[in-house]
Structure formats: C-alpha cells, structure tokens
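Take a look at this single chain, the form predicted alone, given in structure tokens.
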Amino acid sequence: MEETQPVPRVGVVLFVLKGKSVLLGRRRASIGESTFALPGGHLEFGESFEECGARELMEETGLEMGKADFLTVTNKVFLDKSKPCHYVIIFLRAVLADPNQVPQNPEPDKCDGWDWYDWDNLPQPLFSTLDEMVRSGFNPFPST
C-alpha cells in the first residue's frame, strides 16, 4: 500500500482587537500545547475567510463577530511534531459586534478560557506562529 503525504490545510485565526487589548486562550491541543493562541480553526469547504472566523469565533468563544479585514497570511510547516503537518493560516483582524460580549469557554477539552491581553505585554508562551509575528514587529492594529 503506498504511503499518501499530508496535505496542506487552511485556517482562519483572528485578532480580535479591543482598545489596546487582544483576546488570547491557553491551548490544550497537540500543536501548542499549553501555549496562548488566537481563536480560529480550519475553513470548511465552501467558506469565506470571515465566514469561517465567525463561525469559529462563536464556536470557541461565544462572542459574534463584527467587521473583519484581511491582514496576512503565513505558510508553516510543523516538522517537529510525531505527525507532521503544514498549514496556510489566513489572519483577520476583527472587532466583537457588541464590545460589552464577554468570552465564554464551549470547548474546555481545547482551551483553558479566554482573556483580553495588553498587546505590550502579552502571557507567556505564546504559540509558535503568534510568537513569530510578535519577534518580528507585527501589530495587528489599525495605524492612527
């Protein structure tokens, strides 16, 4: 029997962005174990981008999402992992529709709960894609 390779999957993560603040959840997943995270999850066939962050935002957090925008993209490779994978991840900066929501935790098999997070001092470890953009300078919010 021939031995298939993993394919590249696509995911949806948001910065949702309040004041100065950014909403993060401890993760209790394989990749990243127990490190601090973006909500987002992988796009379902047929999905827009903001469809996805949505839904995936209601999903891990209970909050409604407003308006979102596009902000990059990363391609990364996870080889340090017993199953290898490989993931587009599209990032989205996205306000709530109602700024007074507050975060639940639906899925406590997959987060520890979720908080808001001063963008200059941000929890400790963050997952290893988040961590890279913040080393290099990223900042998610909008330029005044």
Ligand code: 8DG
The other form holds:
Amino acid sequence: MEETQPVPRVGVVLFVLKGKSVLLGRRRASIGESTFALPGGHLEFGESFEECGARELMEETGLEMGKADFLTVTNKVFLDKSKPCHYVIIFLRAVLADPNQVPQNPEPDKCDGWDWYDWDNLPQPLFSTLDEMVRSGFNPFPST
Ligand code: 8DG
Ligand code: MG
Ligand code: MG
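Next up, can you give the form predicted in complex with the named molecule of this protein, since the form predicted alone came first?
After this comes the whole thing, all chains and molecules, with the earlier chain placed first.
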C-alpha cells in the first residue's frame, strides 16, 4: 500500500491571561518533551478557531474559556523528530469564563500540570515556538 504523504496540520493555541500571568504546562509529548507550553491542539473538521480553543482548553485543563481574540499565526516545520511535522498555528488570546477557576490535569500522559506564570518571569525551557515568540518581543497582553 502507498504511504500517506505528510500534510500540514492546523493547530489552535491559547495565551490564557490572568492579570500579568499566562497559563503554561510542562509537556509530555514527542514534540517539545519537558518544555513549558501553552494549551492547544488540532483543529477538528468544521470547528471555528474559538470552538477549537475552548474544546482543547477544557480537555487539557478543565477550564472554561471566556472571551477570545485572534493574536497571530505561525507556519512552522518541526524537523527534529523521527516523523517531520508541519503546523499552521492560530494563536488566540483568551480569558477564563470565571477567573477563579483552578486548572486541573485531565491528560497526565500529555502534561505534568498547569499553572500561572508571570510574563516577566517565565519558566525554562519554553516550548520552541513560544521561546521564539518571546525572544522576538511578542507580547500577548492588550496594549491599553
Ligand atoms: P489533540 O490530539 O488534543 O488534538 O492535540 P494535542 O496533542 O493537544 O496537540 P499539541 O501537540 O498540544 O498541539 C499541536 C501542535 O501545535 C504541536 O504539536 C505543535 C504546535 N504548537 C506550537 N506551539 C505550541 C504551544 O505553545 N502549545 C501547544 N500545545 N502546541 C503548540 O507550535
Ligand atoms: Mg489536546
Ligand atoms: Mg495540546
């Protein structure tokens, strides 16, 4: 049988903000193992970006997403892997429906746990794409 050709996939990733903090979790995954990353995952057929972000946030942290805005998009090929991957990632800025909600860890095989980290004192190592964004001066907070 003919092997399936690799294709680019679409992901939705969230900067969930609370005060001056952002929600991060240490990954347990082939891409970015042990690095601190934002919640998010693959866009499913028929979903809007907001629907995908809200679903991934609920699946990964048990948190209910509130208002979300489009921030930016990246186009990235991950070659440092046995199976190369190509992702177009939609980044959204989001707040929680209820800021007092506490993150859970329903997917412990994929993440060590979630916590809030001060934007000016982010943990290391950051997931490569997030690290590149921070180094380039990207700031997910509203400008006003
Ligand atoms: P799913 O099965 O739940 O749909 O997917 P997932 O297991 O949650 O996917 P993921 O790896 O968390 O996210 C999909 C891809 O998005 C990931 O392999 C690489 C890309 N990605 C970035 N930056 C970030 C980020 O900060 N966090 C997450 N989660 N993914 C990111 O380029
Ligand atoms: Mg997921
Ligand atoms: Mg994920």
